[in-house]
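Here you get one chain, nothing else, as structure tokens; it is the form predicted on its own.
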Amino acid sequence: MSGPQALVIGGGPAGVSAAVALARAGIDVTLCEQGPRLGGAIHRQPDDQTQSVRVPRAHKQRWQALSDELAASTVKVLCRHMFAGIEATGAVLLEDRNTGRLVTRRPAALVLAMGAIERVAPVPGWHLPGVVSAGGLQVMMKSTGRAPSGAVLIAGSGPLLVALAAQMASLGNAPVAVLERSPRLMSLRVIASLLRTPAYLREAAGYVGTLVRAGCLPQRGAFVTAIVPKDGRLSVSVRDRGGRERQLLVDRVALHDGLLPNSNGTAAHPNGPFLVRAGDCREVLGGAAALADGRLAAQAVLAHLGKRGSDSTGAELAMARERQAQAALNTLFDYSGRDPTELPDDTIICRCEGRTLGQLRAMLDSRDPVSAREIKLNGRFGMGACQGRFCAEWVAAFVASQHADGSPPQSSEIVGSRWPVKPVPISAFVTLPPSHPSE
């Protein structure tokens, strides 16, 4: 196929949807996924196809229909190819994890559908072995088809806590407790808002039914205050809405405090291709919205290339419905985490570099204002493997709490924008091949 070429990054619902729509309009499309197979976090496929994790029927049907469309299309799929950024000349860099080399591409258009970033609010001990994110634990379960062994505590805020707990229960190891920080219950107003998207109510009912049978309903208004090692396990301090504290001895803790769009490295480059973001990478609305947003991203690319696509009215209406549903759901949760001023000095803030809140406080005690660059380069906050994607928000929140006057640095300033957007082996640069001849 000759003509305009498009590169789509991310093999979840938004990326696959955008790739299929572009191919249908006659665009030469390459779809890249950093994992070994397509699906993204929402539709993660098991390593062993004989294993499976119970997911809502609507999820299965949605992914199967999209997979069938992809199979019938002309889209070229490259798995184990990680987006590394857009370098100074405008070339898109990909790390081919099969060969360990960097590959360059110069498409006319680039669609980034890299999903969301999971938030975990810092608590003392969250850096210990055995403490993971709820999303990471769910990905592991979907990949292996097995629940984690031992006693597992799930805590934080958000609908993912209930989904993860129900999936664990269906695999034979229900969590010892599910702690939802927010005390708010589902109201009639929320139910009325969700009636326009009844799939959410059916999904929630299925999860709750599983947890009722397992005897593991979430405890609302409860949260973790500290985690310490004890006899090879984890002793977790839990506070309830009445201020009472208790201890739980567990083998693993899964924490989660909502999701953020993954905007890292997604800024358009003056010398680079036309760029558009799609799905949770742009706005966190879930799987159904990601399908619609992928189609809208394809429409934006086609308009830029001077080509005509299909009518986008249906996709825009779907996005409006999903946006309303997510806004209603979000009123049920509390993603704020603990007040950073209440955390002790030895609380790790930057897990990659092991930097503590006390070290950040010491930097801020200087008479001179501390810039975002100084916080990162001198304080080493956000200098690790995640490049601030998981800690910059909390660093910025604490700095803001200490600023009576002036403008504290924003998390985006700490993260910055550069390539590679994730660590890439030096050997991949050393063996950098020439640009793809057709691009």
Partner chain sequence: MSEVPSFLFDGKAIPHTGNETIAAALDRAGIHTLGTGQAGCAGRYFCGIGACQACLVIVDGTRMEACLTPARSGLTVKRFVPVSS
Given for the second form:
Amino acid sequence: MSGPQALVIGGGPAGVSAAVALARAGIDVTLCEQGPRLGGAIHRQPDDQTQSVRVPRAHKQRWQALSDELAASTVKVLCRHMFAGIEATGAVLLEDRNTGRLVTRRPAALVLAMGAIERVAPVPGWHLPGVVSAGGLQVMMKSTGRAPSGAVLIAGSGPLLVALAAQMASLGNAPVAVLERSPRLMSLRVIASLLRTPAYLREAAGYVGTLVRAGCLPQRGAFVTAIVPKDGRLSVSVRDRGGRERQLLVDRVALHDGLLPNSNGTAAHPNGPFLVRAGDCREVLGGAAALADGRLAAQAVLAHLGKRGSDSTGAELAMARERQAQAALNTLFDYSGRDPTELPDDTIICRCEGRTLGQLRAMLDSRDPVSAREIKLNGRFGMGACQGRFCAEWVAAFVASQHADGSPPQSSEIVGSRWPVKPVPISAFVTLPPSHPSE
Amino acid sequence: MLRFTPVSFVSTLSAGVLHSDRTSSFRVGDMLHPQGNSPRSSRSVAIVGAGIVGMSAAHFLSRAGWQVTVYDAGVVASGATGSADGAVSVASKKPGPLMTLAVAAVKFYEQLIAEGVLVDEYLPRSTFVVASDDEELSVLERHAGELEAASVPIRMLRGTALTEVIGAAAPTAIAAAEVQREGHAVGYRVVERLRRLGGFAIRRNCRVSGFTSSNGHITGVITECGTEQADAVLLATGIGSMHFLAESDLIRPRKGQLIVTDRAGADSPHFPGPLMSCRYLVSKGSQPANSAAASRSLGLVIDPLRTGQFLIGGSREDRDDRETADGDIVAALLRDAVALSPSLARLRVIRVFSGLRAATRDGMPIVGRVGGADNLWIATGFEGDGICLGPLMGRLCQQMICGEPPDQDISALDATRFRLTLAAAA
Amino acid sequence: MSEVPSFLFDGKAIPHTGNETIAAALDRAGIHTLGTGQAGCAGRYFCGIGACQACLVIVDGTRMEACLTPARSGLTVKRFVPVSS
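Hand over the structure of the form predicted together with its partner chain; the form predicted on its own is what we had up.
Full complex below, order starting with the chain above.
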């Protein structure tokens, strides 16, 4: 039941960077990754090294350097270990998927580096098979080294759309269309803001070049209004910048409306370890920032443990630079999604529990204000297996749009802060050794 | 019992469903008042606590013609009502007033369904009290006899009958008592239904801090949102009641942890009602709140919910940290659950939650008048029975406040046994 | 064991590369619907990082995210179909 001095959750750049920095300072560190391999979403490693997706050289070098440092370190790596939360006595629960057991650890410090989760704004039909998040499609492509099969439509907003489209094109299956909700184009001002981080400009130029050659540059100001199943495929209604509607028949739709920290509902526990977040899990700034933020998280842990770390000025400067670059990039995109008041009542909002916008609307037709608790208990929004991670924000936004006065429920109240932070098999739970053997 | 013409009531409600009742609630209210036995009254009552007891009392008092305002420091059903298991059950009761009241409470749920007050919020079904060894069997047989003596319909299941009904789910069971004509009601759904029926006002996030009074008579409630007049006050604040009483250690929090699984699939266990381990009978009520002995015990009920999920519970701990659940207790409950029903192991835990029951010093609820004022009533201390007893208690509170003879003998719950008085601050 | 490594999905042999997830193998086999879901919305691969829980399948009797679970020969994988009580 004891544990390492520091436990790091998440094997992406932030987690590995934090773990390496801690180990270098002489701390006993264990790094847990839920998947079978390290890398996270950004550095997802191919299943077969001979088949890999083209990634920017800077990304590749970054991960290679980090992997080398990890290999040379004393960090203990546990793959297929899922973080299940911090329970009442402060123990960290880990589900070991290799053995099917639940184990507890009591580290002095816990670094959460679980990356970001994607925002996917609800649109009629978003819940259907064949509709995937753009990040989900990219992760699968990076793993398999294959472009997703069939006709693929990419829609939403954010730099990921272009990256995904270009990587697909390079692998021989360019998307049938890329719809970028934001009408804004790259401006000199944004380019100027990115001069301190030229890697972004090089990366963007590379993607755009690929898409020009493939003939599928993003259609700006265009978005999906509905997706319906048709003859085993998906019929997608698309509205362009001029308001014209057309139908596309595709096999897959990849949606993406930006990223959110994977806050996971885990809060520091009075009986639990010192808790710090790192990387996109704390602030969505991308892979380069994650590296620096991992080092900063390690510094915070070292300070807590009363140890001196190395100078963090470099990491702080890098964070400032990345923050500025992301802010500049974000001005080009529109993450608002569709105005929910324009969506039809049968639009699914909470996929896990199959709850619709109409059912949410019906909860608001009374003279009493509605609380997060009632939205969950009576409406069952956010009560399913994903624990509100994909609907809470949209539920909260819709309720707020209908109740301008008062204090509408917050997204974080809908997600809540209970463990398990993800579903845990009972078969694993029953293996948890009693901490008080007398019982 | 309150009598009114159920036919028109039911038809109005079913037309209203759960959505458009802003209008239907007023129609229901307008319709009910002339038809009730109670004379129309302009008297006002302040109910403190929007849990199942307070909201039920609000419903019946409003039907009796009172102007009702419910105050809650949080939102509706934010206390024990919103984190209860929902058993409307006699199965675990020991002989005595609580068993008698639970029998009446189950019948009252059936009546509220027939009247259309609760439509889809009550699911009638049996509870299966399971014995897995000879020791448990002897406890079970004695208990079944006690229930039968209280006219509770019981079927003992053994051999083939046991195998057919629950055997596939509970292969280690050697016998079970099927306690028939029980049910399940989700506390927050009952409260939501009563809220939707309307007829009374709710002040959310409006903590009541005290009362204004004159010559031993309460004249109003002092709240965060101002002072409001009231001709009568009912305290239905569960564990929060202790803040209002001079004897603050009379009611103690008794924490319960409950587990929710994901939905059952084709490979999941199936049984027609909750399985209750006979051990639950040993756990329940075995430790009065003032016991200095071991401060926690585990019972085991595996409850198949209408959603297809299972609710597995629960603990009884003399603690008040509601927001946390601990791994030891959850794992111990799940080990017991899997021992009773092995294929549960194929499901996943999606949620663990805790609630605080209001446990009184003698294990009996407190219902009646509070000393020091002639128009202040209290209904609290239902510990784990609030959902079962809540609607009936709401009805009895209404009768008490209206000065009508109660439908049930609640002298055993009378607040005067503790000589309750208001706290000085209140 | 056959020449091509495979696992069973609802009784059908699905080939896998030996180093990929169940989700990737099913996708290559053209299988996009992963069951009827917990509450009416069909199961499907979606987020790829175990967060959305939409790709839940039953792997040798235990419910797991297809996107996180390595495909192995001999596994019996089934779609999740809820039974309403």
